[in-house]
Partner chain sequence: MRQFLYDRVRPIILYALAGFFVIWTVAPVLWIATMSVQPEINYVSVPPKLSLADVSLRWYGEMLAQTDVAAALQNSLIIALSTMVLCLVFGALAAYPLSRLQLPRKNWFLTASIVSRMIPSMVLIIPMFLIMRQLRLLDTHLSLIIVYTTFLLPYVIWMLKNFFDQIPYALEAAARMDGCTRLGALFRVMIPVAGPGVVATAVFAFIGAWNEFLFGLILSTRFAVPITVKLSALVSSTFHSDTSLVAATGMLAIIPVVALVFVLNRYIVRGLVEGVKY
Amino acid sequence: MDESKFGLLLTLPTIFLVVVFLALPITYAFFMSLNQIELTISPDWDFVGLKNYTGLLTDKRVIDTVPRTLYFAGLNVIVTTLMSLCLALILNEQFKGRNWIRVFILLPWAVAPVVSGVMWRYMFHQSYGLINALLTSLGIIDKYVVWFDNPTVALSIASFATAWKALPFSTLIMLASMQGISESLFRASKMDGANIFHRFRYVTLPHLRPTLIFVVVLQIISSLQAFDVIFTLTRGGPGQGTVVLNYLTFVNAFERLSIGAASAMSIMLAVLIVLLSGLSIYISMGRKGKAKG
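Any chance you could show this chain by itself in the form predicted alone?
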């Protein structure tokens, strides 16, 4: 058996799993999205074509979730990328206790998402939360604040909680990429008189570009799919202030039992994820091409 056939043989189990657990469910969801399925009224399926999609485009609840979803995802991507980059730069240096810090930084990754949401909810609790107690003791605030009464603040807290969960994995990826940079490049740049900022800009950053693109795309995907943290942290409140597209899909599917509309919304969300991920890759590769030019 030649290498190409042997490689195909090795990938067959993965291809089988992708088809069974990804391709078939997506196809079935698309088929359901073309039907009106209201289980609170009837178990029957009525074919309506693209009516569910056109209805979502004019649904005020869906339209209102779009800016909230984009704000949540944008804040999550920015915080996760910048924080993981800073932590990777710190952990790439030689200092005492570095190995222990590398171990401790994995702790958020080991915490279950539901537990993470509950922990952040108690941290910002209006009566006995750690954040209120800390800010009061420092004199920053005069009295305890009801953080989750403000939709923007509540959505920001949920975004930070999601970023905190994703931070270890992104940091390890960037750290591994940094350690692959040849030390001779840094020595040569020092001999040419480059300071620490120049070494970061002209040596570290160009080598990290593919990794940064990967981290950004990964965070776009995960933040647009965020559900568990919002469910345990705010339950979509106050009012509908933290209801994002993925959470609204859950509400339509499992609370209103409107399976057809929920399937259409999940397909639209998947298309949005692909478009935003592709756009970020296109912009990043375009900047790389200009830099080379």
The other form holds:
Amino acid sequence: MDESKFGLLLTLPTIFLVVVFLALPITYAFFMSLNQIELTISPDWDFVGLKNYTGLLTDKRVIDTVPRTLYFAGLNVIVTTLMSLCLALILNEQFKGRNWIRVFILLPWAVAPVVSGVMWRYMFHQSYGLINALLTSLGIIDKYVVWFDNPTVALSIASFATAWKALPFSTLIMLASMQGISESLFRASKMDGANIFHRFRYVTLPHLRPTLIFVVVLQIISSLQAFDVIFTLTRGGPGQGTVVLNYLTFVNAFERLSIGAASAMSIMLAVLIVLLSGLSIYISMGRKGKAKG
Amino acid sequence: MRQFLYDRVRPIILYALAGFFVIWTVAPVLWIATMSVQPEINYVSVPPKLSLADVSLRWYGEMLAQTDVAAALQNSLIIALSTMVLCLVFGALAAYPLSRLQLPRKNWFLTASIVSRMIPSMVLIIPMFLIMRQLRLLDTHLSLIIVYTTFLLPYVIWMLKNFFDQIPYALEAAARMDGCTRLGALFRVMIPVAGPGVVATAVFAFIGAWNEFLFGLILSTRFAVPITVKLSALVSSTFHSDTSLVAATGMLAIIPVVALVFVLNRYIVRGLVEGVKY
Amino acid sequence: MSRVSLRSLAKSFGPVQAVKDVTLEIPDHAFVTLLGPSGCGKTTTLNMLAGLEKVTRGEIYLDDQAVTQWAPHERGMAMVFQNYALYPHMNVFGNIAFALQLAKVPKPQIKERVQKVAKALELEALLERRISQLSGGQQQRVALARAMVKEPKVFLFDEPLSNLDAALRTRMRSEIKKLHQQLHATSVFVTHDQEEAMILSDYIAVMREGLVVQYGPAEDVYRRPQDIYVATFIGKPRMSTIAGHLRVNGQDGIMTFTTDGINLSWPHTPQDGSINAIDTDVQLGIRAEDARVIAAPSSPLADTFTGEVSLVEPLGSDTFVEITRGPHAITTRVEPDRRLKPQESVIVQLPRHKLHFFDAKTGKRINL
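Alternate state requested, the form predicted in complex with its partner chain (shown: the form predicted alone):
Let's see the whole complex now, leading with the same chain.
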């Protein structure tokens, strides 16, 4: 058989799945986004064109999620990037027990986001949280604090929980990138009298730059998709305190049953994510090019 | 003198930081693990009275005896294993031509597989619900297997393609000279040689399916409920006597994947790094 | 054992023509090398012969039977690959036996044949080893065993030596040569290393940009290169060339070569007596072993020029000396005990019958 026909044949199962369960639903979602569908009122579709989209810009609930999402994303990006950079630097050093630590830090990656939400909920729980117990025994607080009553604190915890889960993966790609720095470059800089900080500043950091940007973009994307963790951590509370963009989409779709508006939101979100992902791929292509050159 | 200081200070800083990261990583897990083996009264007390004498696995026993939790674990296992197998088979079949053959519009395929990785599940969830309802697949294992396979395939294909790319062309040529067909060479030589990579990919698919939540939440109601969804229901419900039960369920939800990661960590690290190479 | 014939083979990858038009007759028992730089189409040609690449155009015959469309394993050929290409997930026995297993040869017979080949290549003690536990030389022998066990009609070699270190390469080269002398199997060998080609081959096909530039006995290719590309590609050190003007007087047959600073002339007496007048720009070529550094002649000779030593490279057995005259440079071989120093002035003789002339425009050999 002709080589290319044979190849095409092998990809058919995948093509079938992707068309039926990816392309079709997206098209479906797009059509729904052009209609007003309020299932609490009636099952009818009412074509409204782009009204759902323009409606997003004036919907107070949507506008309210923007600062929350930005705060959530910003904190997540900062915590994840700094921590994974620091951890990768440590793991790139030779010391006893390093291999054990490498295994241990994989743990959050394996934990389902839903479960990590539960874990962080119990860490900060008002009556049986580890944090309350620790802070009390250290004398920092007199009595247990209801952390989740404060929207900013709750949002921060959600962000930490997300960063916690993202740490292993970002560390691994940073570590992989660090290991791509040639040893002779370090030796040369040592010969030139560079100390450890110089070496970090002038050798490691420039080499890592594309990877750092990649991690940042990745965390922005994951913040835009945040849902599972918040679902078990706070259920969006207190009030609307932890309702970020993606969570609002869920609420609109499955609690308010405003299918048209929810579809429009999700499409907007998808467009945003595809653009950002394109950016991250562009960056990691640069990463590869650099590694080769 | 400076060298002396450096030699003395370096390990202190290294171990201090490493210690911090280990605590940061392990503490949340350790806390629910602790909760899961202590009676609630112990950790509700101020300050908590954790006691070794009270350590018991009875909350695990109690949850596993509850048919719905056991069923949820079984559902997750069935769904994750089936997804893994389908991902490997379809993934290998698709990755092979992408890695090895002349294919019309190959770049188009590669771009499509990257783009499909970016699509957030929230976009698909409503239409997917409607499609599955149309297909009468709501609340079945099959619906979740199909969705997870579709979602994970682009990653799996990409990882496998990267692993196949590392296998010298000559190895496959040798197999064909020895009498393998192209598919024979794929299954008898390429896949075994890419072994560690294939294992990493399999684990990745398994964990991806096991940990998924949103589709499970929407597409299952009674019979196909996976453990993640079951857990979230338990957390928000007030109909349980003891938080230790929820903690134990949380542990049950992560033990299989954590065990996999610990046993196969070498493969997984490589697989993860390979998965983001474009 | 078999004759192989490639007729007007061509292969395109999209818009790229890797092989344009290759026609080769490979006699039975012959060891033929496809020689050329990377990208010349030699490996693609071999892959088409093996059946690993589909042919875009042309035919392949094995003993007068068209096999162009046959699957690789149906052609009765075995291939030895660059970097061995051994199956890392099987042990040595598994590697050697794989083809026989696929061909559903009965188990006892497989065992017997593997043992026989293993004995011939001194691999008996290693049959249970994993590939990663073998040294480079052992791996190479397993690769040979894997090819031999099939008792193929034709052996194909795809640059099997190119990634070995120098010592191992020399050893494996001898091993392959011995193997061919024992088995007398028709062999096609691909390499970019002209030395390897010279040492191993009965026939050499020099390839360039998807075409065969010259095909003939190895000695011929070395002694009578058909164009300047072949001339400078084959031989180490590289053949020296000097651009200049060649004139052959149709009447007296005096042949002169002139370029700035060098004027040479020779009496010209072709075997058949007929003299063709020539008056054209050429490249003069001479191999290092043919140019001679001579003592100051008693009477001035027309086939010498005076030059200056610019580089001395003693190899132990020989010494190569680069001699320059104005913009021109040639390399000659001298006895190692002849100690020349840089900047020393020497006289170089270019004997008439050792010279090659190539048309300056077309690069083709000018037969005088």
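Positions refer to the first chain, counted from 1. Each form is matched to the other, and the largest set of C-alpha atoms that superpose within 1.5 Å is called the rigid core. Bear in mind that the values here come from a model prediction, so they are computed numbers and not experimental data.
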Core superposed first: is there a CA shift of 2 Å or greater at residue 254 between the two forms?
no
Quick one: once the rigid core is lined up, does residue 28 have its C-alpha move by 2 Å or more between the two forms?
yes
Given the rigid core as reference frame, how large is the C-alpha shift of residue 7 between the two forms? Answer in angstrom.
9.2
Expressed in angstrom, the C-alpha movement of residue 17 between the two forms on a rigid core superposition is 5.8
